[in-house]
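One chain comes next, on its own, written out as structure tokens in the form predicted on its own.
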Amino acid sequence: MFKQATLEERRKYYREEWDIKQVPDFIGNFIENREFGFDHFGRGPNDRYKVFSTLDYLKRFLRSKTPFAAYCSVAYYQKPRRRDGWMKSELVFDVDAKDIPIRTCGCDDVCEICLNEAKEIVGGLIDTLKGDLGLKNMHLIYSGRGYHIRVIDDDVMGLGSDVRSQILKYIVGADVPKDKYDDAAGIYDLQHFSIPLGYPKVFTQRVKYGIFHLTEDSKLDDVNLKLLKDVIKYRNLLEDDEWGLFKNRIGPLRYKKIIKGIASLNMSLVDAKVSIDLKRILRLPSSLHSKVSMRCTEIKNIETFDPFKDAVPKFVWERED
């Protein structure tokens, strides 16, 4: 499934198999202020600043040119060709399954269990930018290695990288909250998990993710294989969100560690540089991922979306080998 396509299975797929009407009117319907690039010999995206006024320009370009790999902006320019005159930018996430920091399949690149573990952080991320942020206007992509969240709210747009980066920690969880707090009447402790809201909230969640995908060979900061152990021992309590017992049957200091660590391998969820950078370029919705031969492809439903159904292209189903 994941074997690298051919120079004529690309040919094949842009020729036969792929259709300009793919490509979703988020891109097409600017398409003249977006910055093209393209990876024609499967080294990285080797040829940049191409634009396109028209949606037929573009598919002429790809059936022609077939390329490995086809990008596009995710910022918005009043000159794409020399990247100048920056507009505003989507809001990106980037979940790549090869490099999820805790993943329970332990292959060495992407494999249907990381791709699962991949889809099912995204949808986690997705219902926090609704129910927390209130963002709308968002659409999700499979990228052949895993996937990418664009949302493209006004609010959001024209955000610079510091707030982006806030964003981003914060839908993640990566950050401990603070565990005091203080009113007229005096000092109060309060747990992440006693908090039902807010940021406690969306931590705690990703916490809880994280420690239900510990393994024995999972490396957290100052965690050592004895504390991971009793982690997986007890994690069954949080099934039924026993969080007193399960901080109890760690130890207070030892639980410390346990979501500290947790918390720092959670920035890595997210490539946070995909999401800072305003200029950055990704692959274009209906391209092929000629390094594993897949195609890249918007999703309408996430819970009904399969990759090994819903992006694998023709050529693949085909092949004698």
Contents of the next structure:
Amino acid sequence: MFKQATLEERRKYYREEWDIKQVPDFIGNFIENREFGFDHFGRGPNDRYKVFSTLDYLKRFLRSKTPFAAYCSVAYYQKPRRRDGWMKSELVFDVDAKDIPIRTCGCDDVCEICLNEAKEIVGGLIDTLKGDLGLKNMHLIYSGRGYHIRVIDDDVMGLGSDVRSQILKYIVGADVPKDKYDDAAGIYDLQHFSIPLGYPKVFTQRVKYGIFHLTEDSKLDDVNLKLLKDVIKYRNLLEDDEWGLFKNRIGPLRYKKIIKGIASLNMSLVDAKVSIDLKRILRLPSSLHSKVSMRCTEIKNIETFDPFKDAVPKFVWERED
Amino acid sequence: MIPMSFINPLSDEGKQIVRKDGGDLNRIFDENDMLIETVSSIKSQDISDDAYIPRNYVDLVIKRIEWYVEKKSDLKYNFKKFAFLFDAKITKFDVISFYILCQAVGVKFGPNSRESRAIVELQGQLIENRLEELITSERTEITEQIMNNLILQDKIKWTQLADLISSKKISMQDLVLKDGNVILDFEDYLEEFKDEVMHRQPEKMYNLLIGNRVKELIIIKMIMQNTENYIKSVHEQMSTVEPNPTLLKIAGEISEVLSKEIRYYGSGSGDGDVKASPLNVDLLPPCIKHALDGIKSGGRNEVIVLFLTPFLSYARLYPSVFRSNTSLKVSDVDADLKITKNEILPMIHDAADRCSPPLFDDQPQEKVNINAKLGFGMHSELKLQHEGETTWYTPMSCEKVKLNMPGLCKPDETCKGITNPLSYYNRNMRTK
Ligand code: SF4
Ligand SMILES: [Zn+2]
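Let me have the form predicted together with the partner chain next, following on from the form predicted on its own.
Everything in the complex follows now, all chains and molecules, and the chain you saw is the first one.
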């Protein structure tokens, strides 16, 4: 694992282990409308605009070419070969363990710890996509070094980039909610943590996650080491959701700074470019992520999924070293 | 009871009024005794000057715009002069003038014009103010009615508001969402969140978080969107029918009244507004300096077309755009396009050439896209006659830069507290 697969291993993988049945139905069913892309030499997907009218053709292609990496478009096209006649696109959220802004592991690449943190984040995002946005039809993919949430509800597949970026900001908690609300009687101060519903609730959950994963090495705009240390010192108050107490300990101004800092880090929990790009290609589930020798895998049960068991191809276990 | 068309002239009720009374364009300049009488009978209306009272439909159209311009410029806004606009007695006349206004703008300027945007905004503000003038029970009732009328199903899904979200007229974060539904009714709210809100003054929280306000927001924005769509449909019919000369004439007047608004702003109130002047390259923000050096890796198109073009044109021609909150065309501030052609475009083209590979080498069509972002449609030449086919893109915010153009934003001291590179430049210009 985490070691590049050799050409020999790739062959072994596609010819002995991989099965076309592992390509999820949500891709197989519309295969003729998708664009495929391949990376044959490990230098990026430059063999693009490929189209397969049936799964069988895809199977033959992968068996014979055993590519370094395989991708398919999130978009459906009338003419996928020219990326023309855009019909709709999956709504995608890409959480790469390496790019999570607050990681407790401190590793240079990815490791078990940050992969788990990525999984935890993904769980939170999925809850919001379901509970708030009411999306039902989604697939979770382990990408090899993180996770892809691929939503295929009809209601969202036609949306443009602007709405997608707002969805993204909503689910990651990228903006500090307002704290002044008014009704006919006057203006009231309401902190995000005292509002048990809507966006403020999502934000509170994300901030809580952020605060519990801060380390003294975390870098937040406008937050100095002293403040960071105090937050770490008092964060156990949040285990019982004692937000008011926590805020008092930190001080209201400094509290503002810390939630603002976390809000802006939240923006990079998910790779925004992937979510707003209607013509992205994403790693094909079931294909091999050769760089790290792991299988890109659809996850049926996020609770029990363990990448180190469920996404490791056989050839890795057979390696000598 | 407040007539529905007083708030939503595009409702069936409103359409019926037009069908019945508004058909004859030849008579809209005729003195209308009924109108004069109605306006004069409104108590809060100032009638000390005859000029305050609209005499015919066209007058009413113009008054509407004057209200918008004067209120916005705030210089001499006098509510009493326009009180009639907020009295439901005028509904019938009001509806007809609304249609005349939209048709005139649709015929002459089309949906992407400054005029159209102003009219849509005007309509939104008018509804907002009208609702505010109502007593609470009326206000709740009419909001409810219009809501039911605009949205046929029982529950609204947020995806039905996608247009409004996309055009930033509504923010997703302002909506209370549950299972994909936008929660608006108190009953729905109680049902969905009873566990969460039980011990926390549920009614109060409902009023603060949802109340009438979100409903009003949604109906206002939907009516604005429908107004825009209507202007667009009028414009699209133009390809098959000759423009009506009366409407063209009114459109000219509308445009003139609207341009007063600009003059108010142009006069600057001495509060440190930055005047248009030749670009001072030293005072540009880091991201722009970087872009001017050319992009060596990916994302050349976005940087040159979407980022640099709007920034340079606004910084040079209309640096106070955000403060003024008024949309203009390039030709409003550079009438013969001399500055645009001689100063701005060369800078953009130079930066494009400095990219590697030079942008126009493999993507010559981007020249057209640059013109489009300046508001001149999809044409290879910058020509006045095409202006308005597209809109003059406003400069991207820092947030968008950070999101879409990795590596460009290298904030320095001045960037602190700045949300748009243009404000960076303005701040520097003021303090230089
Ligand atoms: S903070 Fe804004 S102005 Fe400053 S470099 Fe970044 S994008 Fe430019
Ligand atoms: Zn790690």
